[in-house]
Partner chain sequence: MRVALFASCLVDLFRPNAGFATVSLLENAGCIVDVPPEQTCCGQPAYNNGDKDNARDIAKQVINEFSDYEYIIVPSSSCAGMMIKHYPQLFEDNAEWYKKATDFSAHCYDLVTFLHDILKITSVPVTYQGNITYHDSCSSLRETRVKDKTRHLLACNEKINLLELGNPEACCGFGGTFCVKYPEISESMVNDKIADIEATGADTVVSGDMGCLLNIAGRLKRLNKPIKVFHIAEVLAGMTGIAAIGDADDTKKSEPSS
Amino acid sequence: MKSKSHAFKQQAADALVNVSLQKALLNAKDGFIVKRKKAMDELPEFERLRTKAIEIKEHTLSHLDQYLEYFEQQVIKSGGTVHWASTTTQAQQIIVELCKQANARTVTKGKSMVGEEAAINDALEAAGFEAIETDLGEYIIQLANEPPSHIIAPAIHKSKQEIADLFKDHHKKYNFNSKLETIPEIVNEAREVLREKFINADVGITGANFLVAETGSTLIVTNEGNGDLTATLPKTHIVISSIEKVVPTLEDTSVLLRLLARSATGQEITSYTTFFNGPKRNSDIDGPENFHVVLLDNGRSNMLQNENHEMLKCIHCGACLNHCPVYSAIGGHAYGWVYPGPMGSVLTPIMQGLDEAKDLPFASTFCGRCEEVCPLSIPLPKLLRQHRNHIHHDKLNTSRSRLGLALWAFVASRPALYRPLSNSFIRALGWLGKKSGRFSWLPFASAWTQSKDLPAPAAQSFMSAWTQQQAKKKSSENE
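Form predicted alone: structure of the chain on its own:
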């Protein structure tokens, strides 16, 4: 997927006036939040599990090379092959070549954010393969020719009517002409269309929520079962995963699993939790004849050594998106690349460059909810603040903003100057806004006032009022 992060401001503005999107976001707003809270309330050992999970990830990242090598050894023992891709281009080349070796025509795909990151569908289609997304949400946005807008609910921005219209347009070739009016009707029609795709697929591609070094297993969690069909029916199963997904043992995996579904969808565990261990054995009833794992780096090795390493703990649950006031107002497409929300505002500048995504670190109120709900307590506000510092240091922000910050720093670092100036400014605003109680326009604050009014401040600052109160208190004590 080509990044459009450079156009974040315009895309966010468009999202705010998109009536259909705003309605869809409103309908979805509380669902994830309420379900997560209920799931956490029913898990009294949540904080203990969170602490353990952080320890597991920190230990694994400190020995990542060893666990990746051990994982590869175990995959080979089970009859599979591991392929190493430094870049997304290499990942594309590896997967296209594997599909050619399989003499494939049709490729089914389970939902994979790393697959989106590497633009696997584009590479497959350019090479002449038919690539079909089998997760219902991913299938919907594939028909719409759109990227996912959420990492666990990719079509969350679509209304029921929009989906029905898409199916009507695209399913005519399969002789489906009924007017779909209910969600069960939509699901059943998708199931009938995809059933033939599953049966006829030559290659199946899935992602991986975790890679288990101890056993060489790849693991996916789904609620539809499409991942299982994608992995077991074709003769060749390809797993694409990023390198930080590896976990030392099955016991460690169970700790992370107990946090993942609760944080993502509010479930104790997803409907399907499936481990894959190499190709079909002689005693197996079904399964692929060939098993390949493509491990993508794409800059993650560099992250291990720098201030962004804590982002590698992310298990892609989506909790930070669900609780973010910015994401809930504009949706995922405004962010312009694969990863939206707070985690995307950190990851996209790392992977696409600060120059491309310089507005994303500012897509935050710094309310701290993202860090609070993150099952790994990733300090997302701190990481966003680091990006902002680099943007200012590298002069990627405007000269006007740099001048404003310089003036603010000069005044704010001098209390003897700051206090009288701020008091005078507040008194002036209080006097000017006394009649209406608000401002619909202010110089240097148009980004705020163009979409909302700014309440007029009180005629006296808190600091000034507190100082006067303390002086009166001291005076009364001396009397």
The other form holds:
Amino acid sequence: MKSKSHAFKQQAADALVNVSLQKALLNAKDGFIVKRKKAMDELPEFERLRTKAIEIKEHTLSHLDQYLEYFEQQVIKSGGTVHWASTTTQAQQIIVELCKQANARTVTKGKSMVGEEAAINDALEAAGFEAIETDLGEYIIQLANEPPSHIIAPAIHKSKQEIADLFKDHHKKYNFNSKLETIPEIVNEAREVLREKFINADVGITGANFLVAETGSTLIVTNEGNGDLTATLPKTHIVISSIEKVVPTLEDTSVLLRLLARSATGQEITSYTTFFNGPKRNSDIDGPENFHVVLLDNGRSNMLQNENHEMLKCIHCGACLNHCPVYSAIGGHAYGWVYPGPMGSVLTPIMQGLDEAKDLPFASTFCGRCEEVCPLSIPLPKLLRQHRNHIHHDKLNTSRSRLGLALWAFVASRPALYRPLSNSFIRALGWLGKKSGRFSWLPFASAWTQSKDLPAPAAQSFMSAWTQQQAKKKSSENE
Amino acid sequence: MRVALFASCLVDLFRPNAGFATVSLLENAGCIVDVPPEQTCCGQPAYNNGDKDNARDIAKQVINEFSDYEYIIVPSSSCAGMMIKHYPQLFEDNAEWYKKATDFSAHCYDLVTFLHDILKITSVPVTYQGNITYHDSCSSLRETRVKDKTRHLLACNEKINLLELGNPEACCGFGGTFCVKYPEISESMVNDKIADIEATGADTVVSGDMGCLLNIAGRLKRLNKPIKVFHIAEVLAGMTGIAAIGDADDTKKSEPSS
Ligand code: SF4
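Switch over from the form predicted alone to the form predicted in complex with its partner chain, please.
The next block holds the full complex; its first chain is the one shown before.
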């Protein structure tokens, strides 16, 4: 998908006045937070697990090339193939080519954020394949022709009614005409439509939460079980993933899984955890004949070497989105690309360019809650700050804000200048605001006063009142 | 003990009473308070906008001005966080200044930590009576980590009835220049905060950071809510006799403060 992150400001403002979106956000808001908290309260060893998880990730990232090679060897051993894509275009080409080799018409897809990152659906459709999302949330947004608004709950911005309306429009052609009122009715109808697709699919594409090096397995967690059908029914199974998802051993994987489910949905363990290990063997009852893993780099090996490397520890749990007050206020679409919230505000400038996404790193109060809840303790505020430093350094911010900052800093670093200036400013403002105690409008502060009064300062600053008081004290002592 | 007060620019300009209340709390506990004259701001506006050079200049000036003091007290968690955690980070590639910054930061305290951990005060001359609620600023939760200490101090006076917010971990939407860069998002966040404040039934909201206080008071007053807003130093020092933040000056009617 083409980035719209440059229009973040407008998109955020629009999101705030979008009534149905606000309602959906309100419904979602506390659910995730409360569930995560409950799960964490029941996990006294959380900090220990977190430390262990950080160790695992840091170790793996510092030997990433070795573990990736090991993973590839193991995949080959089990009869599969690994394809390396350094760009999203390459990933698209590889997958389109594999679908052609499979003589595919219909391609089913399990949820994959890397698939979104590489815009696989667009590429498949352009090449003439029918690509169907099978995760309910992904299916809904595919019908709506929208990107996901959350990394684990892609259709969280949609109300029940909106979904029912979408189904009504799109399922007519399958002779579904009943009025859908409850969630089970919606789920059932989706199931029936998708069942047909599962059976007819020639290729199934899934993502991967982790890649286990020692076994050459790819692993997904879902709550719907759709991923299993996507992977096992078609003749060809393609896994699309990114290089930082590799983990050395099964034991390491279990540590990360325990943190992932709790951080994401507050579940102890996600309903389905499925390992895929190469194509069907003779002893297997089902499974694909061909097994491919496409590993996307898309700038990640650069990140490994630079100041953004900590972001590669991300296990895509979504906790930072759920606890972000900015995300909760505007939802995911305003961010303009695939990854929203704090992790998205770090990743989008890296993957789409700083200039394109320069408003995202500033869409944070640095409240720090994201870092606090992140199961890998990724210092998201620090990473956002690094982006801000580059934006300022490369002069990508507006000349107005640069000038304001420069003037302020010039004065603030010169106390002899700051004192008289601030004193007269405060005296004037304090005098003007004395009667009401606040300003409802000020010429230089309209961004503040558009929604808030500005409390009036006292007519005399603390420093000046203090100096006066001390002088008085001294002279009375001398008398 | 001799201590230095770094008033912070917002207390200096918007709420001198909170500065005097800080002095009063420190003097009551036996401190001699100096206010070094060459202080302006801790540099957060530059630092948070990616302007490290200017942030460094301001940090150097603060460090130089305060370097002789054993205890540097700041009535703000966000400025204290800046001085304690971020000053050293600013100088990571300058050994000489890195050392100066880490030495300096070891002597910095936000007011609550200092009252609680160093002065160990157990009684405060609270004159304020009534139902208050407390807004934990994000830096007080995650940088200076004074959530419980604040509660202990407030509990020193049983006249205060503290009614906790339903969602005490949520940011109020100030965020320094964030609130003027994204006024609509900030408004939505402070609206949530105000709904939470109102739900407690408290008549006063108290916090330890002037930025949050201006933000919350500004929105409360725009909405014509009667809830009063005070800095925690004012409440602890019993200096709530003046108009609350954002309220009209009606001191003539009430008791003058000390
Ligand atoms: S940054 Fe941390 S909290 Fe956010 S999605 Fe990644 S792992 Fe989860």
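Whichever C-alpha set is largest while still superposing within 1.5 Å between the two forms counts as the rigid core. Positions refer to the first chain, counted from 1. Since the structure is predicted, the reported quantities are computational estimates derived from the model, not experimental observations.
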Just checking, between the two forms and with the core aligned, does residue 19 shift 2 Å or more at the CA? no
Taking the rigid core as the reference frame, is the Cα of residue 423 displaced by 2 Å or more between the two forms? yes
Does superposing the core leave residue 10 with a CA shift of 2 Å or more between the two forms? no
